[in-house]
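In the block that follows, a single chain appears as structure tokens, in the form predicted on its own.
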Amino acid sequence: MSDFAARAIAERLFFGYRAFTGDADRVLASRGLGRAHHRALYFIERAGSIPVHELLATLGITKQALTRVLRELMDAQLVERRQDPADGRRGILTLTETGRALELSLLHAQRARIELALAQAGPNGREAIHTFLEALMEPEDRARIGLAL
């Protein structure tokens, strides 16, 4: 691949990511939240409930950064933390009803853009997009993907 071709793909990824995240960023900004909050809400919702240490590993951020994000989400009454019944030293995170509603609104803010992109990608586009994006990921992150095509 030439440098020109690599830049053409990188440019599309940059602008595509900006547009994709921008849809949710506008909803988040109205609540004083950002992308780190969005990622936490997403992965907590996807899991239903998740131990803090698993969320930390999934997000790949520092404990200090996650502590700040979780504190803000709990202060906003979007996330609840309870003790793990199997190990009282560990916390389990779940979304509140308000947190679930916000996470769903963020998904819906991005869904129309995803659906339009898939429609424009053609009949084999969904599989090609999944294959391409998974190939960009680190191998250990591929194992974290929980949703099928």
Contents of the next structure:
There are 2 protein chains.
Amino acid sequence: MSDFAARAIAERLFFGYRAFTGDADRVLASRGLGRAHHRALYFIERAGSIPVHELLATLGITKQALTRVLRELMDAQLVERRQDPADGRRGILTLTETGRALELSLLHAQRARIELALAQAGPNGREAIHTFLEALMEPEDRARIGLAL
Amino acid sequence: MSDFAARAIAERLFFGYRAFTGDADRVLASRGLGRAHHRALYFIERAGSIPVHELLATLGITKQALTRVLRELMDAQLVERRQDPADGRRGILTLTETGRALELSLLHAQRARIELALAQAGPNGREAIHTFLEALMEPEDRARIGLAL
DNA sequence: TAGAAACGTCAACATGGCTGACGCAGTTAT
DNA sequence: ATAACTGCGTCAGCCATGTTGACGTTTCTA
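Could you output the structure for the form predicted in complex with another copy of the chain, given that the previous block was the form predicted on its own?
The complete assembly is shown below, putting the previous chain first.
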């Protein structure tokens, strides 16, 4: 593949991702939260409820970094932790009603941009876009969202 | 658009972008540099030579943040600054031979992943992917890489 | 019942952002 | 010519998000 073609993708990913996250960042800033909080909210909501160790693996950060984020989210009454009944050492995280509402509003802040971009790409483009992004991902992460390795 | 469809894109962007940047991050770490240095190298190389104020606008960071990055790149002999002959206040940045070599090796670290992902998406997918990513971008940034607003 | 596992927590540090304030060289307007 | 503005570097201090390493507690498991 030519360097030129690689650059075309690289810069579009850079600017595209920046704009995409920017939509949520504005909402987050008004609540005194950051992108790290959004990611936690997103994956807790996605799973319904999730063990701490799994969220840790998904986010790919250390437990110290996650603990700080979770403490702030729990202080803000957006996330709750309870014990795993099957193994009392494990914590299970869920969103509160307020947390779910915030997560949705963050998603909706990004939805318009996504919708527009998919529409521009045309009805047949959607599958190609999914395939492309899935192929960029690490196999480990593909498995995490329920795709074949 | 359904929340479900929006989430499908959101998480693929998150994991895909993370894997994509991870390729370069590994090379950068071995040189004691970070992602911020890569972005500067990329856009200087892309332009051939670029005024400081334009790089500033492209990266969307403050001059203080950029100055630190540029100082490190110049100390490492990867970037050179000279005066704009037309306006002595302005600085113009170019890469050294070494800088160009590093930038290329960073691009190549990402190229295989991009190539594979484009191949997976099929020959007709490429246009859709470009269109999609361009539509995600801020109009301002589209203009910056030579696209119509 | 000893050891391992799953946390939470404290401390220190790196990176890459930010704001504000100041200085200086060079350019432009009066 | 001189005053004002511009572009840019720099100092200082702060914030968000990540890192390592060490330690303690609770809970399971061999």
